[in-house]
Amino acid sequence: MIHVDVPTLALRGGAIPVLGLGTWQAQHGAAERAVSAALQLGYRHVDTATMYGNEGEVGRALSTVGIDRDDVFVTTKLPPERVGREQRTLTESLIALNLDHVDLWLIHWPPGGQAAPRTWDEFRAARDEGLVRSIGVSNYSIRQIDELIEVTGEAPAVNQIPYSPSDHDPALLAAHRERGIVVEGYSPLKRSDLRAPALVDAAAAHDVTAAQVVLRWHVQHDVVVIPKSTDRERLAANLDVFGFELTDEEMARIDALG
């Protein structure tokens, strides 16, 4: 077992490691193998969802690797079509994951394009019951988040959105931070042009890959990042971004890709 000192960001209900493993499209044993390998390599943050169909695989990996439950941050998500069945869905997720709570539960998409404050109240109730440590949303706009705040008085702890250098929007990040919301970026590498000179030049300067530069860029912007891979070597490389630091000039060049 390898120990990696991954920084965390504070959020309501706990602290979230700034880099984790995404498991979208990993099924038929791939998710279990990837999560097992990731935990052995030092990952302590795993992201899944009911919609992914792999919570059982993630649960088996968590059960067999032999790491203390409190040392692993686990996220799952409610599909929009399960609105009205929030508590039942969460119970099914906990059974599949073989956990008594998850660290973060997200509304996966705005149901029907709406903010869904009633669903948000169900999330708050699950959190108050101790079944969830923190609650948040995914793919929400600031307008939809503001509706949740206006109706319920509580902002999400996290908004998980697609994020990469090409998506960079300082105003959007600032809007989240003004509301006390941590931004978590998914598909960071899929959405990046790894041939962009700003990334290639920074990679050469630090003797790393362009993909590692992208992930380091997220970390330095305090954007939680969850790259997905099922390849052990790539899993190791994706986690190996804490031994170098991008300069202000390098960060500015990468920011400009947005």
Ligand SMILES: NC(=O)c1ccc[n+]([C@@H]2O[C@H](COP(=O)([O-])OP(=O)(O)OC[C@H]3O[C@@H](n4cnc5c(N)ncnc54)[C@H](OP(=O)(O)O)[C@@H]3O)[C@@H](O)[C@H]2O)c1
Contents of the next structure:
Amino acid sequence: MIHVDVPTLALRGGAIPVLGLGTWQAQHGAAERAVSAALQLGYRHVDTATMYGNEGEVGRALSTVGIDRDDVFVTTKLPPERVGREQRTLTESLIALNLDHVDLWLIHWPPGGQAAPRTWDEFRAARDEGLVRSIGVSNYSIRQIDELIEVTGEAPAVNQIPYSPSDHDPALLAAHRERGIVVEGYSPLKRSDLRAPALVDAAAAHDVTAAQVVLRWHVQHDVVVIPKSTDRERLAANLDVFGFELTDEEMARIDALG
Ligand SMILES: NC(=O)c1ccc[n+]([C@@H]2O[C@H](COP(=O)([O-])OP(=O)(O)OC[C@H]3O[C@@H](n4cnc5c(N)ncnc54)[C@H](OP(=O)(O)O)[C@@H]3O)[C@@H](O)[C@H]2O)c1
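Starting from the form predicted alone above, please write out the structure of the form predicted together with this ligand.
To see the whole picture, the full complex is given below, headed by that same chain.
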């Protein structure tokens, strides 16, 4: 078992490791193998969802690797079509994950394109019951977040959105920060052109890969990043981004890709 000091960001209800493992499109044993390998390599944050169909595999990996429950941060998500069946869906997630709570539960997409304050109330109730530590949203606009705040008085702890250098939007990050919301960036690698000179040059300067530069860029922007891999070498490389620091000039060049 390898120990890696992954920094955390404070969020309402706890602290979230700034880098975690994505699991979308990992099924049929691949998720279980990837999560087991990742935990052994030092990952302590796993992102799954009801929709990914792999909560059972994630749960088996968590049980067999034998890491203290409190040392792992687990996120799952409610599919929008389960609106009205929030509590039952959460119960199914917890059974599949073999956990008595998750660290973060997200509304996967705005249901029907709406903010869905009623669902947000169900999330708050689940949190108050201790079934989830923190609650948040995914793929929400700031306008939809403001509607949740207006109706319920409570902001999400997290908004999980597509984020990569090509998506960089300082005003969007600031809007989340002003509301005390942690931004989680998904598809960080898929949405990046790893041949972009700003990435290639920084990679050469630090003797790392362009993918590692992308993930490090998220970390330096305090954006939680959840790269997915099922390959042991890429899993190890993606976590190995805490031994170098991008300069202000490198960060600015990468920011300009947005
Ligand atoms: N909330 C949402 O709506 C939403 C939407 C999309 C994703 N997500 C979450 O975010 C996670 C990450 O996003 P994603 O899976 O879409 O994309 P990603 O993590 O940006 O990219 C994953 C792809 O990149 C490859 N890869 C991994 N490490 C690499 C490296 N070091 N160099 C080159 N290629 C590498 C992977 O292949 P190998 O597996 O072969 O390494 C896979 O094909 C998801 O798994 C999911 O947990 C959430």
